[in-house]
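Next comes just one chain, in structure tokens: the form predicted alone.
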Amino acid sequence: MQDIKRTSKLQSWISTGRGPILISGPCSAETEEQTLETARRLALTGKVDYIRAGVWKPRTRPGSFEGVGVKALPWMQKVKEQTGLPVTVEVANANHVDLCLEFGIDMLWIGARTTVNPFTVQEIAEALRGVDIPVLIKNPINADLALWLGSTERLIQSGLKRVGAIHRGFSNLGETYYRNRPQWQLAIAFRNAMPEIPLICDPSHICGRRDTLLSVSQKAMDLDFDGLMLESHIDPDKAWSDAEQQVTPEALDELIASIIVREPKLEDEQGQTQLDLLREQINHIDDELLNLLSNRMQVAREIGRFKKSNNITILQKARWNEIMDKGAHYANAHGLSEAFMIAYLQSVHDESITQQERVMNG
């Protein structure tokens, strides 16, 4: 991830000098050597700006590693004074706050388990109140947009300056490529509800493993966020918790080099009017759509009419499956993703049926 001349929003937090951030540390914090030797080797590397560390990890399942708790605090202590770096551990309750700053911990961030719970995102805006320190918060584990929003609404009625989000990914139920589906879209929507609140990515916890964490990394820096948190280990495989989505030091090092970082506009004036001509197509073909979608509602309608008057349901069954299986070949046919097409036909399909419950019911 070569240095670019844009300005993160985070670079007010710290002077790096550069642009996008990097938060890398392991998963959990599991002895002070392993700690300790993954800082020092994530700070040879030059590219990374804070070192996390996971402290107390919240687990679906009791049994599991649930961290060694607050006797890992003194350990990034250590660790800031080793590399000069600032610390960064994930917090779920009011008391670990308290810990934290006692402790010296530089920048704390809220786990998607913890953003679920309204009364424990306020006791933590409650802890933090006065108190003059960045504070992340990831997406709640379900795609529930006004639940993420409404956490770090919580942090900044509390009085906090410095409040920022951490895209991680959402579980799904049957998913199998990711680990957390990202659902980038929602993503999105966040940025465009909150455009002042820096937005950092997690390709590990989207991914669950090593080998898609570049290509989420990718996207990430290509939809303009703010940064990066990728979990690192010094001995992966054997890590006490997410073994499969962390990278050595010298692995993650390779792997943001590999980075492309973008521009978010273009300073030449000619290459600006030929992007602007480019969109000024994309309006045309936008508004021919919304017309021939208009016009698509004015037929449902009038289906809707005739199931009416001879009294036969909305939902024709044969009908929607020819509808999708010659969108599923169309899509293969013309270099467009079949995800996409079967989004889009179950979109129009939803409308149809709206717009037909109206005339048939109204």
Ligand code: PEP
Given for the second form:
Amino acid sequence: MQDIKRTSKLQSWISTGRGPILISGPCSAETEEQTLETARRLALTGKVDYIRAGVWKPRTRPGSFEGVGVKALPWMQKVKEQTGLPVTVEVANANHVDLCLEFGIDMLWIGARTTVNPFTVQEIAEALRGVDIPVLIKNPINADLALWLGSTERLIQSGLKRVGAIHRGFSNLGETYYRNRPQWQLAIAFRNAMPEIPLICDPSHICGRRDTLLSVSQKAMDLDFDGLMLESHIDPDKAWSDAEQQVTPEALDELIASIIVREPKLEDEQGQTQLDLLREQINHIDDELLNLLSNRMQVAREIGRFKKSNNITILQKARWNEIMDKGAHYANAHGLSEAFMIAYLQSVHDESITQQERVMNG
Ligand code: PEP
Ligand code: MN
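And the form predicted together with the ligand, for comparison with the form predicted alone?
What follows is the entire complex, opening with the chain shown before.
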């Protein structure tokens, strides 16, 4: 995917000028041999810009493998020597920062479990004051945009010039399809709030499994992310952490080759006009939809007045089930996802109830 030259983000500090950047390497550095062998095979693909490895692993439950610690830093130095590629390591406190700087680590990243803690992020930011090193900050594990932006601001305020963000999804009770639900709208909101900060996607921690990595990577590229961080391992099934989501360097090579990187804007004017016309149609349809929705709410208010004068409850369970069934059938018949239809109807219904309540209770 590196061959595509993009126009919009060339000024960004993270850009290599070869297209979206790719960071890959094991979830954890386990042994010197595993770390070096993974890196060597990644370098052979010619597609990787940074080699990553977790050295200190903040794990959700005690008893899980927590990383080999500082002894992996010389291995990362060897990775650099042997592949010529820069290396990146996760830091979770000021001491990790000092050690990484001592061992010449080229880029740092802050993990999702650290971003949630302003004191820790501030401590890391202070340890980096006066240092010129790129730092990427993952979104917090919970879907809190302000916390992500705030942590990014702490890094910028410490004087760092090269700050980037990583979208790795958000944990969600009962989620099964994703390990961490992507909630793309939050990544888009992050980019809108801080358009100058490069934004990378981490499909490995979003997916938690191999078979969906390509579709999530493709989606990130379609949303014009600046790059990808993907975990890789010489023997993924035997990895000491995150085994289900890691791929071999060769599988990574194939995955990257399958991604289509599209231009953010068309060079060709005729194509652009065609796109503008289609967008015009979308605008028109959106206007109509909004008008219809507003008409629907007007009717909902009338129903509210009727219910008030006849003293009946707002929520009529049988009526609601009827609407949901109709929606599900419609979704299936028209190639729309049932999840979308349920979310849409739920949201319209919530607003209807609010409108009726206002009429009934003043
Ligand atoms: C990791 O990158 O291996 C990691 C622990 O990720 P996250 O902070 O996104 O959970
Ligand atoms: Mn991991």
